[in-house]
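Read the single chain below, which is given as structure tokens and is the form predicted on its own.
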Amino acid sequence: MKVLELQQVSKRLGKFTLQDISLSIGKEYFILLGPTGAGKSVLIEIIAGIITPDTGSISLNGREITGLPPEKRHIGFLPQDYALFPHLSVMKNIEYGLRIKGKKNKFEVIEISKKLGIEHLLERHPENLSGGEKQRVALARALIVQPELLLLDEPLSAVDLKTKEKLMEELKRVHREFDVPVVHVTHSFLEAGILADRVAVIMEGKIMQIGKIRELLSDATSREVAEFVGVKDLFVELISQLE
């Protein structure tokens, strides 16, 4: 089943060019994988409504969203930053996508808080919070208005290695148990390798091949993915590992 489907997306930005994006993502955790300046937060930001592409269709789960402004989407969004409001409370900070959409519900916003295990942050702001506290904080604002696709913009690059093997387990266990579909933006093969249910690896603005994590080590498409992958040979243990 399709949930998002991209058709001839491309946008011209600058110098740069995301060129003649075409992908079909179902129920999975799907990642986008590539080097700095590859055009995988453009990408993304198009996904979520936040950039306009120059050409093609966006659309999520049969309806056309190519269109619409970011909150008509029904989509969850979580940026590199998390953009938390320093001003607010972690209450007030989750509650802010219910009110987007005109609600305001403290009993849901406990509800959800429990469930990513923040409940005891409630009453404190941003800057009190570690960096693993801060995305589950963003986590629970993107997961409370219920969205049909969840989107990662680099979620553990500020994050220590111990806090990001933590925090990989909470992003599968989010994609199991609230149900919904994830496209995870990074340049980390181990997060890709952990996550991933498919990977598509994004060069200069374009797709060069998707797959699953193992497929793209072993058999590159290209001499350009082959070259982007081969210096992470010790990752095929690890993902053998995993299988």
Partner chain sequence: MKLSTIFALLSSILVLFVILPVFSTFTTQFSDLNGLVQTFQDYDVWRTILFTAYAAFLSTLFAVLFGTPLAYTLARTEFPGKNVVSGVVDLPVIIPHVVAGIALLSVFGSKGMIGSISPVKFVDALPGIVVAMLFVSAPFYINTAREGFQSINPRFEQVARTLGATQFKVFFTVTIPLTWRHIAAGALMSWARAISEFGAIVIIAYYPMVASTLIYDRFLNSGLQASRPISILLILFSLSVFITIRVLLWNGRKNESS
Second form
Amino acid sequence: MKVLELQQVSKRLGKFTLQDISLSIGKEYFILLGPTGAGKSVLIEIIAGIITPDTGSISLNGREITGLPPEKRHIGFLPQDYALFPHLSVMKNIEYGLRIKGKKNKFEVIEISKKLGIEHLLERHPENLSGGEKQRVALARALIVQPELLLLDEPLSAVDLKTKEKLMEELKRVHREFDVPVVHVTHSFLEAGILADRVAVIMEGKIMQIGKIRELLSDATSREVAEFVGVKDLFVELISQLE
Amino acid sequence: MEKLLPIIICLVISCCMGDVQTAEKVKLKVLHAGSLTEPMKELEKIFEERNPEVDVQLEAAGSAKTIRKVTELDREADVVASADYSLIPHMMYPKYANWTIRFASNQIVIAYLDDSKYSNEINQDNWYEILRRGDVKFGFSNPNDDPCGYRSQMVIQLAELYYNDSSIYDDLVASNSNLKFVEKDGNYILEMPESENINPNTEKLMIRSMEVELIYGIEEGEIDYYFIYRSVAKQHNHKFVELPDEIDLSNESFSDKYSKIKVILANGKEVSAKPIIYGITIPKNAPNKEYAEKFVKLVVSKEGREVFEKLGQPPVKAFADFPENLPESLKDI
Amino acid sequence: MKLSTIFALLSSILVLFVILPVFSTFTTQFSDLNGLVQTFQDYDVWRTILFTAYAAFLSTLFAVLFGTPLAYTLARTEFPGKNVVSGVVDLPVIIPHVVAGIALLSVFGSKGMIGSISPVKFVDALPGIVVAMLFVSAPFYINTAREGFQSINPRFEQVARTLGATQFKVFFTVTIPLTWRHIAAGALMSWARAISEFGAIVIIAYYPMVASTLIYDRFLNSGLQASRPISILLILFSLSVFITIRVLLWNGRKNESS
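Given the form predicted on its own above, what does the protein look like in the form predicted in complex with the partner chain?
Up next: the whole complex, starting with the chain shown before.
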């Protein structure tokens, strides 16, 4: 079943151009992989509705959303720095999506906090949280409104390797337990290898290849992809072990 | 920044040393009443032509304020000219000055523009009827601040006596503000409230601190008529109704009649109506006495008189109150 | 000499330059405490000061009402002519205030573009005072609020929208709460500027009398001695309002971070 479908989406931003992006994503953990400046973040913001594309169309679960503002898309978005509201407590951060709809529900907040193990943080303020705690709060805030899709922009770039492992497990768990499709943007081959059901490699505003991580390794369709993934040969063994 | 520092320091220093261009010129400070602005400008030109080494610096303000600059703010001034000669002895004697020369006169008129309401009807005999009309707005300056303001009150009260209509002041002013004349033994006294308590009905009356501030009032169409010195009206090409000599404070021979009217200002000062005569003096602390004397001499000279005549301020025969105190060069006037 | 020493020296010169005249106003008054006490008990002086504060409050209200959207637009969006609009916002700062007063009179006066059709009378009336205050004080509010809006990361607003909030709701639940301190500080500056305005007001409305006009007037007809206590009263009043609100803001910040 198709969840998200992009057809020939293009966007010019100054010198950078995102070219003819066509993607079809199902109920999976999908990773957009590419080097810095490849256009991954632009693409994810187009999906979220923050940036409007110049041409092309986007649909979500069969619903045309190209012209819809972010608030009508039902797509959760976790930016790189999580953007927890600094003026609100953790409790109120999580509750935000319900409160603005007038559906304030403390019970739901507590329930979702339990699932994510952040119940003890509810009275705190975002500035006093660790990186991992922030991510869980941001996840809770996004998931409480039951989005049809969750977008993660480089969620693991700011944490150390040890935390990273833990958080990756958690993302995987969230994906399963909340039954939500995920589009995860990263430049890390390791993350792609561990988390992704499928991967799209994006370079210089173009999608180079889409497929399972093994396919990319064994059967790169272009020299650029081969070079980009090739450097990571060392991880191949690690990945097979994990799988 | 390091390179800029010396430049900045130089700039600051040069700024402290004053205007480079006029640094060598003698600066002659003339503080004068606002209504003398135009003639003073002409006299400045004549004076500087004759004394190129002098830079005459004019500073206009209300007469009382002008004097106060010397007596309270300790400003150095070479010449002080007031629209009411009596302010000089009153406020400056004996510490700051000890003589006054009367040199010009003026009179209160009712000035207007062509598009003022009923401007084609108004004349010396019906002006108070016109001002009484509900759709006519008029203005005068604040009696507390400005001699032109209290003189306007005197003129309107004098009109009651002259036209034998005891409700002129009431209709025009008293019913539209907190100002009121009280009769006492044949004298009429207006006790001014503090300025914040004048409470003018701004639908009918426009009051401004200074007489010249009323000019934009009439030019912007806020008011139809205003009480003003003849000279100011003339200098601004406003039309005006000349009032009878008996009430317009221009004629010395009506001094007795005028003197029945008295205004007590909010600061306690009492002024009796009298002919409008300008006074000039040189403060005791004047830094450039020699040039100041030359300037005063120009003011009272034939040439000076012509300037005042031309600009609507009829000159009077120069008259000193304490001739024995005059500087030598001015004794012969 | 170390840079910090030079800076300390230069800074203290400016601080002294500001403090000295105010300080001397106060110390001179010590020789006439009687006059000060009398002024403190003068009902009319208080009425004038409170009236001025009220007019300044109205002006600030308008500045916030109309200036907030403008500040936000300038901070968040790019549009052709943005530089021109920014310049227009700063214009009142560079125009001599007497000129501003005359310009306002030509628009709000009885024959002016707005004054001639408006049912509200501006000349010599409260609305005239408010427009004069607004004209000179609006830039202080707009620029401070704009800085506030610029200082917050647009990510917060973007995320709020993905959570289902409309632009309108985001503005009131995220943008304003994150910038209210700038907004309050800007409003306070604008209020203070409005209260101290003289040049523009005296032209459009000599009456009803505001505090600065009253001070000038007392100086004219009774001299420094009579006007100084009112100045002191005005300074003390404005300063106490200023400090009270600042303290409230500061406490708010402390509580929030704890």
